[in-house]
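We begin with a single chain expressed as structure tokens, specifically the form predicted on its own.
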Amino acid sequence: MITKLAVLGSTGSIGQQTLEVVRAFPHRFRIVGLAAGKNLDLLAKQVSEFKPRFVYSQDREAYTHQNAECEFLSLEELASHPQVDTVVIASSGKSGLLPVIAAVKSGKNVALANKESLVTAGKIITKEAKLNKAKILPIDSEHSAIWQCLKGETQKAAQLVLTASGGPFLRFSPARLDKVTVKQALRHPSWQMGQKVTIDSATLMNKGLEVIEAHWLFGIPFNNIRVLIHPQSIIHSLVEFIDGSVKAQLSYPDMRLPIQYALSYPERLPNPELPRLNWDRLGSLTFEPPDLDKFPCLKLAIEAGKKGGTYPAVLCAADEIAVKLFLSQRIKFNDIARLVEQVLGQHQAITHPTLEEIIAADAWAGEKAYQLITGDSPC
């Protein structure tokens, strides 16, 4: 059977990673939806390729004048159309959210790499999912290791450990973390991803989201994950059973085999693209717990998603606004967490939010972080 995909957010790192496992298995993987935010140019080069029935860009403009073969569609209705199986949800931030509402409620398998829509949606995700009986599909290395190793299991696990890189400043002090400039912090040294996702790594907030996801996915509480510090990034979590067993998933860090694994599921399909770990030159693995004092984006986001509520979507939102700050060198690193703690401290939280007042959270917080370094409201 050949598997109908919509991929939201193709000009992206992860996007553009999908349709490389697309041009892998022609035979079992159909592109009927391509959808992207302002990188026309390429995606007119994919809509070329692929061919795709349906198109969404920020520009509909600009894109249906050039390219008027494929008929255009919202992201909602993209996510939610009858002629597709599965969705990829590949862009980040807030973008990801009603998008993955409309493809869960429509019964639709989900292939998630979306972090802020669980974080900050996800009892509403899940619920609709369960009622739906879509399935979501975690693409995240860490989430598709924890996936994996819960195959075959009758029992939840007893404890969830995420690792991670440590990102560029494992080794930097406080003083020399002040100092980081965009270029070092863009420099990942395991992953290849996008600016978003790259800084939130550098500063461990990208594994606060992770927790806060896993919490959702597996129905695990908070504190029964834990996250560990691993530079070489071969072992990709950690499952821990009642009686003590540990199951780790291990691979090269490449995204192409998560997001393959995702789109065959509960099939493997055998790739020679995909790079295979050389034992013989392995090396030692070496574990070691993250440094809190260091990178409070970690403890932050634990913080917020233990407290519920809207805090999860303001802790996005905020960090959303730091990151682009810093990226156009208005604060410093070390500033990201101190803004996104000053809008947590400022927030009053809702505890069972709809998805409205999730909305309206984000959309405070993401113009009282602007407020707070500018003074101004953002664009």
Contents of the next structure:
2 protein chains.
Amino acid sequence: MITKLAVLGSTGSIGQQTLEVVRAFPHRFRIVGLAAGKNLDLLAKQVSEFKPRFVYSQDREAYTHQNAECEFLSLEELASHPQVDTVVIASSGKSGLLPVIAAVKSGKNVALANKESLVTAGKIITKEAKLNKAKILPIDSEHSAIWQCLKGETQKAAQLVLTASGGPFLRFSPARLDKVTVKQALRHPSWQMGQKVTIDSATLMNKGLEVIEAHWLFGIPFNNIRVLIHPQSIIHSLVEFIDGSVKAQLSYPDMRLPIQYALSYPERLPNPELPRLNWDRLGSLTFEPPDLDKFPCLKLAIEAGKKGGTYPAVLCAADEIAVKLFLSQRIKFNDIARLVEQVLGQHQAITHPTLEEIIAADAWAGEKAYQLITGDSPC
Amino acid sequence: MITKLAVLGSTGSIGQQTLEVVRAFPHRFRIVGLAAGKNLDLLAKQVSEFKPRFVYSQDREAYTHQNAECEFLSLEELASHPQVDTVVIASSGKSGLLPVIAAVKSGKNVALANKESLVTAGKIITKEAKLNKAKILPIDSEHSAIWQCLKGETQKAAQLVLTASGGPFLRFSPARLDKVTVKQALRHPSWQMGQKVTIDSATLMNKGLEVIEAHWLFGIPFNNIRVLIHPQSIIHSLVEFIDGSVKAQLSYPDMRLPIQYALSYPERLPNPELPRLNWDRLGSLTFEPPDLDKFPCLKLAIEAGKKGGTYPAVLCAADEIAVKLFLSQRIKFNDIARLVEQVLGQHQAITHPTLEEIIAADAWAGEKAYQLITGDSPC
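For comparison with the form predicted on its own, provide the form predicted in complex with a further copy of the same chain.
Full complex below, order starting with the chain above.
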């Protein structure tokens, strides 16, 4: 049995690791579609290796010129194509949203690494998935951990505990935090990731987005989702059951494991390239509650999640701009949270938004964040 | 749906905690049989509270005199009675063996806390269980942890990792270990248990017996079962899967949780009396490999398990006598392992023993152990 995959965002970090997994199991997975943004050179290499039938790139002209043999599809066509069994949404940011909707509406298995789609439109996506019998298979290491712990359990979890490494600034004082450089913020202690998610990990915004994701993926109220700092990044999350028993999932930080699990689920595949825990060197695993005063983004995200409606979309969009402004050294590290909070404060929320209203709120928030700092509109 | 229970060993530590669980769910569990050894006063109290239909005690005369309203059955009759759904084998030592055989032969659910039965006759018990569609539901905290981690997994584990607190002498030097007193050995750092298992925990023999149990319960080769010292006793065991992913089960040490899980399986029941992990105080969980030179009982047990045949029965019986001799101050702490090793060394093993041959090997080993120390036969 071969699973036919479309990988959206194939040239990014998750996309490339997805292809590594596919490479390890050529008789189990086949790439039928690849989609990328601007990295045309890498996309061309991937196309020549995996020979997909369908392809998408942001720059259609430049791409089709080079690769006449593939059929060019839009992201949404690719995500809903009858030839595709599982859609891997490996693209980051808002570009994931419409393809996710298209995939769940056509009843696909959706291996989801894109946080923003569930955070901004979790209600719509989970409703459509249920309606169309689409399965959402989480790729984030935390959600994969929870999903693995829930395997075979017939009752809902009593509590989810998402672990966080705490990022590079875990032990920084608030004053020192105010002066951190972009270079420091991009140096994550345990995970190799893209720039946006690395900064989000340093502010703990990333963990806040994951709390919202977990709420939608597992149907657990926000009050029963907790974040715990675990600097070793070995336990990827924990689930407490109604009898007080807790299960945890452990592994060295390597995204290929949750990717592979999402693709092979419910089966597990033996992959000698995945690292094994060295039991003799496990040493000490430590846990502590997060400091919400030092890392207000976590609090802002959970509050936005609880309020619901268009708030999470505004949170996401404002954060996206804030991180960009930090990366281009227009604002300081601590300004990220301040800016997001300001934008959330000025938002006129819609309680039960349509997809269009979510997209509009996102656009408003990005523009507002940009204006508040520069006085200008973004390009 | 009420589950009808027979509790064998109801006045011991596991038996009493089983009744606590039953007390918490009167509409879910009903006690139809109770069996105890010599603690007639407590048994009489339990009978008057739970009003079982059947009863057993070691001293039939004394017992039936007091309690005319219950039908007196033998342990094996009780374990196989058609009115019983689940048999809880909470008795310790060799007295568990024949009732376990009777229970699996009659296709019962067997909630098993008795180590010796699986250790000495694992092959026979698991074969009979399969043949008669009996389920063995482990009550030991380590095996319950593994069983919970395996829930819903369709493939065998790649590796089982049993955790051990390390007992009260984890940091003792070999010289200091030679001088420990009975009182010191009975002071276990994390679990409240009976005397025999407390001493077995101090020598790590208990962990060795658990390795053999795990081998039979989960069908995993000895080379894929590992022991890890984890002094906090929060992670009760771990399972590594073929993809390198690891699951662990956590809780404060409280036997009521694995007991309740075995009784309610596959469901979980909300029991406010069971402790919840305090996430903010989880602190540090540490792991280290066991020192087999300092704790040779662990090595002896795993070797006996690997050799199979009558060796595990000899190990168990020799250890039982060795612990008794230590408790009565006839031998020193380090002599426990020496004596067990000596008896194993003198054993003429049978490779595929019958139940009778296992019982004979057990009797031989107990006698031999006693003789080696006292020059005498035991009573």
